[in-house]
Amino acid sequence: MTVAAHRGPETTVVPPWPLVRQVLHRSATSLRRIPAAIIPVIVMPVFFTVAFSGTFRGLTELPGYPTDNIYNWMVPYACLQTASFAALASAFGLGRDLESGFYDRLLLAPAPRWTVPTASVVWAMIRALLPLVITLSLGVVGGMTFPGGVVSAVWWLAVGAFAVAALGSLWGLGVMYRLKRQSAGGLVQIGLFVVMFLSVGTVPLELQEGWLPYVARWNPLTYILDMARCGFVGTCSWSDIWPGLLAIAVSAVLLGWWAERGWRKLVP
């Protein structure tokens, strides 16, 4: 039993913004004092899009293939690959706490306890927002183009990535709880690896060919990448939008019951 258990009926509860936002800022401290933690932050959006894009350019010839430039499949693609990452992030640094004894002080705070889970979440989107700018970058200077609309594009683009960071971050807040130890971001990381790899993330449904087709279609973050790419493959409609949208309320409910079911086993 954690220490938080102990916190008594008699405690005055207090809204629960000033505990996100003491959480949040913990979080940004931490981020700043130690400087090599931003180093993947930047290099990570820089490898992936050049990767990415370099590897898999001769895929624009193949008949079909939804675009003649890379850049318009594979940035999208990046960004919630990054995006990912910062999920990962907030899991090490959740795995971090349980170990040294610090989130039972969080959970002695006098505000609700589904505060501290959700901080973690928040915080995922927020750092998620730096790979994205950085990738996006990275994506014009390469000759990236926007079919669709600047404004539509970035928008469903920034929906998709910061949708992946708080899933992932649901995702690693189940696995954390149930295994209460830092090194566990291995398989937070592996989750999130093939739920990516098997995805329509370098080849579209129509052109993958044994499994993987069959594979893809019920992967949710196939029609999370749909609603992601619309405006750099073309027009943003809303056969394009609704099933990512659908797919993201799937997922965090889902989601959220195994993160909220690994809670209920760590705080009685």
The other form holds:
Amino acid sequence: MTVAAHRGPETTVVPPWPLVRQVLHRSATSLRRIPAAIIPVIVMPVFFTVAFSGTFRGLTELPGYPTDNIYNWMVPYACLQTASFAALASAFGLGRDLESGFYDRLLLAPAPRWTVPTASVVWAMIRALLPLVITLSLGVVGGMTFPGGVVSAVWWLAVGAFAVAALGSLWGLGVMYRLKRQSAGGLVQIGLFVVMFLSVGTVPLELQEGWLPYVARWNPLTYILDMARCGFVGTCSWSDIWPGLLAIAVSAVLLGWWAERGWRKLVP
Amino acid sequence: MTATVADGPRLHTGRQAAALGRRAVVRFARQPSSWVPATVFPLLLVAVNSSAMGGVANIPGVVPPGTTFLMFLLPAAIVQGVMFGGINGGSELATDIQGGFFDRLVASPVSRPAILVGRLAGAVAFGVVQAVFFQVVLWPFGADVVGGLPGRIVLVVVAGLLSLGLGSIAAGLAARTGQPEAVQGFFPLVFILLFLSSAFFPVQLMSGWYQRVAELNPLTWMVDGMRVQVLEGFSPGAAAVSIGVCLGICALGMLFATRQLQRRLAVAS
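Provide the structure of the form predicted in complex with the partner chain, given the form predicted on its own shown above.
Next comes the full complex, and the chain you just saw is listed first.
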């Protein structure tokens, strides 16, 4: 439902993209102006890459580990982690806008209302780009290789990272629309962390023990990670990719529904 | 505090600290957002890592025969939980400053050391409870302590002292900035230090500069001392190293917190 439907026939609905562009511009300006906001973008990729690759280097000594280069395994995981942080930051920003009343003013803009949440998702994806570049660069400096070819490896990694940013953002929208406060970002964070941890982040399914592989097998992120890693642990084949694309599609439908239901509670 | 109380007989500093400590503990317990993440996250991380990396225990020399990777991770869970809780406890002082309670305390005839001691009591109590809780919760899953009761007591003592040390650093930051957000910003730094140690993975399986940094990290000495109690048996020497590192952190933290508190009190008066 558009604003025009509420406001009567004399109101003109402008095209959606100027509003999306303005919201994105405002988000980019906030990122520059708030030093605390830039820290996760710069520091977290460095931390994840160094910490995961340095701490867990010995995992490559496990029989059956898919690669002998820990960067090839951990850098894609770090990329997806930082993409989830982009989604988290987007959720925090939304919470701030909801608390301050800015969001109410956005909803009064004479553009289709769907452009407002769309801008949040798009911003999370754009924001994921910088940590992706930083993490990849660190990996290359550390000695990461591209056995599946540079283009293929980077392409599927980027698809995975942008998908995680978008899906995480949808999760964040759903939570924030329901709770309407910035502190609810903690809940968004817990959800993202749990999904990240309960996947094949550090070791593949075949080497996991106990209860974890049963959970990880049902976690969509497992398949998105497998897709994002395909060019770093071998050559990308369709069998590596389609489960990841399917996981993205199914998650997008479910999380989109979650966000849309929250949106309906906020804007009946 | 009212004028009536101020004009009456003054409480001994110890009793003032106890009263403020009781307030800190009750306040902490009443705010699940302060202690739930500090309890749930370490347990989740241990559960996931022990399942994901259990195979590491099969690499010769990582853990003694008959022990598990879950036992290896028990000290990490305790230290991680204590870090969360200690910093949260310290940041409560910032909340008091922001909310105006600190100013009211300063205006009352309360002893100045009691303000700090009372506030840190909450962090220490939580650290001790966490150390016991993690041992109890993980024990049915196989996280036994080979060192028995003395080893378990060492884990609890280290947790309490580490809470005091980190809590005092956080309290110092709180006194300096008066902003809970600024104190919380200290957590990632501590978490990075913990990652650059032997807490989550054996140092002998690391390599290069990272391994060197981990070997030189005092948190590695502390965690390794705790780990000896869990994996090998009670060792007074290893316990002394762990406790010594904690006492060092406490000394630095208390010095920092005292100076920052004095500075804030000077500005306030």
